[in-house]
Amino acid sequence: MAGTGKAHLRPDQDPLVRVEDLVVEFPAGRDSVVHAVSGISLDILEGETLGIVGESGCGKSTTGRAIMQLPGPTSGLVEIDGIDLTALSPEQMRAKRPKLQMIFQDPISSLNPRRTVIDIISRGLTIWGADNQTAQARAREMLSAVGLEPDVVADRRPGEFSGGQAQRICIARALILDPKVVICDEPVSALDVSIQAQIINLLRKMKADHGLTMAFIAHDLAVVKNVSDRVLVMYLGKVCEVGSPDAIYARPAHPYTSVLLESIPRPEPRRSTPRPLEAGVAELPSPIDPPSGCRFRTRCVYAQPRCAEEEPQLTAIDADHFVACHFPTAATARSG
């Protein structure tokens, strides 16, 4: 897996979001530590959507929350528009929060069940000094923008809505403060497939209308491809591949990326070449004691002794395509 290699694909441009050597660790008792995120770096350009993908337990949601400082990382730099959030006091960070919003995975549980929809959405404006009439008028505009009828939903409570409707409310709440950066933490994974497409289309529209910069976190590469300008693949707290959606799908260079692609359901699945992940070694290693060297090596059929001894670094293999693998040609040849 990747070490502290950078996912900075356009060094000639200043990113809006810059993350350097991000480390997030949690105590696990008896002097044990969960290594949730282990020294990753990434950039997101203004107006770009970076898809962050990986299976459960890879650290992608923890990365999103660390960028939000919910909580802050164990170490590393999180810079938004040139300001290091990790160096801010709680009061200074609070002043920055309107420009940095988050959409959560479970829309129902992220909404206060005791408040009406109009109060939930307008609350952010009233906290920052807007009078109630102005805030509620703006909230009604946001409800219309996300495809809900204000006169019908404004006085209802979250428990009266479907998952898709609740997620539209969450999007309206996140955007009413006119943020610059939105972290979408698996915003469609709890929804039906037909509703997923509606929410993805809505996020695209909101991004264009509001000029948003987004990180879109998901475990499904098919979903990420449809919404992202670039894709970052994570495994067990490390970055293993970064590239455009077309490059990732057509020429996956890391064996783990190939595994994720093979997990996408197909109408007529075929298996003409060996899988890079065998069924007998499918269990994710513990983040308390991750493997040495390449973290994916314990599940990879292409692993060699070097993979246990040396941690691969993120290296360019093509324009805007980076991979952290000692033997990337094995996966690429297999996908060709």
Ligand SMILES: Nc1ncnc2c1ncn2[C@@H]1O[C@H](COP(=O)(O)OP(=O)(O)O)[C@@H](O)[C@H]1O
Contents of the next structure:
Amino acid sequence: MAGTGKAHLRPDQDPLVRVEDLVVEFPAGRDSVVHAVSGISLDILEGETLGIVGESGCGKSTTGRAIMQLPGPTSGLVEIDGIDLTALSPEQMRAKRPKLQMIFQDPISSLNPRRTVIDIISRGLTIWGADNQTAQARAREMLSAVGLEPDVVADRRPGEFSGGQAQRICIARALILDPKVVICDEPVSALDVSIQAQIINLLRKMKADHGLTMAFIAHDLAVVKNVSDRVLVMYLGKVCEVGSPDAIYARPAHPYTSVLLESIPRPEPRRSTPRPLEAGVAELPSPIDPPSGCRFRTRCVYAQPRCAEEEPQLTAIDADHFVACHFPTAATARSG
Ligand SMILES: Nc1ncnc2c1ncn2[C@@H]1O[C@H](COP(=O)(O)OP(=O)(O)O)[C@@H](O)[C@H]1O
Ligand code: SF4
Ligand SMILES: [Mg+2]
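Same protein, different form: I have the form predicted on its own, so give me the form predicted together with this ligand.
Let's see the whole complex now, leading with the same chain.
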């Protein structure tokens, strides 16, 4: 399917998660629409972690929520384990919920401040019919698994915890339901840098222990580097590039991926490579009226007239490396 927007999907590998042509639009006043997500396709194999990266406002959270049907997309297919979630009744979807969990950016505000930790974590099980004693015993096990001492924290309330501890509680709450798919939406973005690695390591450990399939959303390529089996770069509701971490970090082919890589803080002095971003065009264009052709063209130093006329489609440039750009090697060729 090279040359189409779905070229990067792997039909031969029977992915656990398959998303095709996902579109999410929000009404924005009279006669206008926010094109938050405009035809994204992705797949995630069982046990795989897909990193989803792009700057704030590019549609990452909307994509994550649409996969989880919170709410569902405007159009497109969301298949998990062969079942199209968009076709399910509310009752059928409710039955699927425990297997699909999300972990959010702001852990403290996603926990009910009035409940105790043990209550918050065990509640997922009691809602689904477990007796209190069983649910509490399991919740204590989960607390230990996420590195919190049950005897110390069980009866405290969320307000008494740091952001990192609160995120551990959120992880325990999500995983007690034994999910298959977990979407982590910027799970460390609100945490101190010193805590971020601890939570990332915990998520990696929990993924291995529980056999999870994950999407890991971040606005920064550095954060997803060590957790992702593949990385998908988004810009203004579209996919720019998909590939292995090796391809994305060592051989980026989309000018926007190069911009994201350039913005990673590095301890050593930078080489003086030209940044593939038009000077003075720092803002993401409005998703109400996105640029024609390639949506990145208003900020791309390599833009040509063709970029305004024709939308670039995701195309294979190597095994498991796909890019949506008319001049894909430009960034590496000109700055290398
Ligand atoms: N409920 C909503 N109503 C209107 N616009 C929305 C809504 N949710 C998100 N948006 C808009 O959709 C775009 C994508 O948002 P979002 O998915 O939150 O981006 P990201 O998570 O990448 O920062 C943004 O322009 C945002 O303002
Ligand atoms: S298609 Fe054109 S504008 Fe878009 S990233 Fe490639 S070179 Fe830049
Ligand atoms: Mg977001």
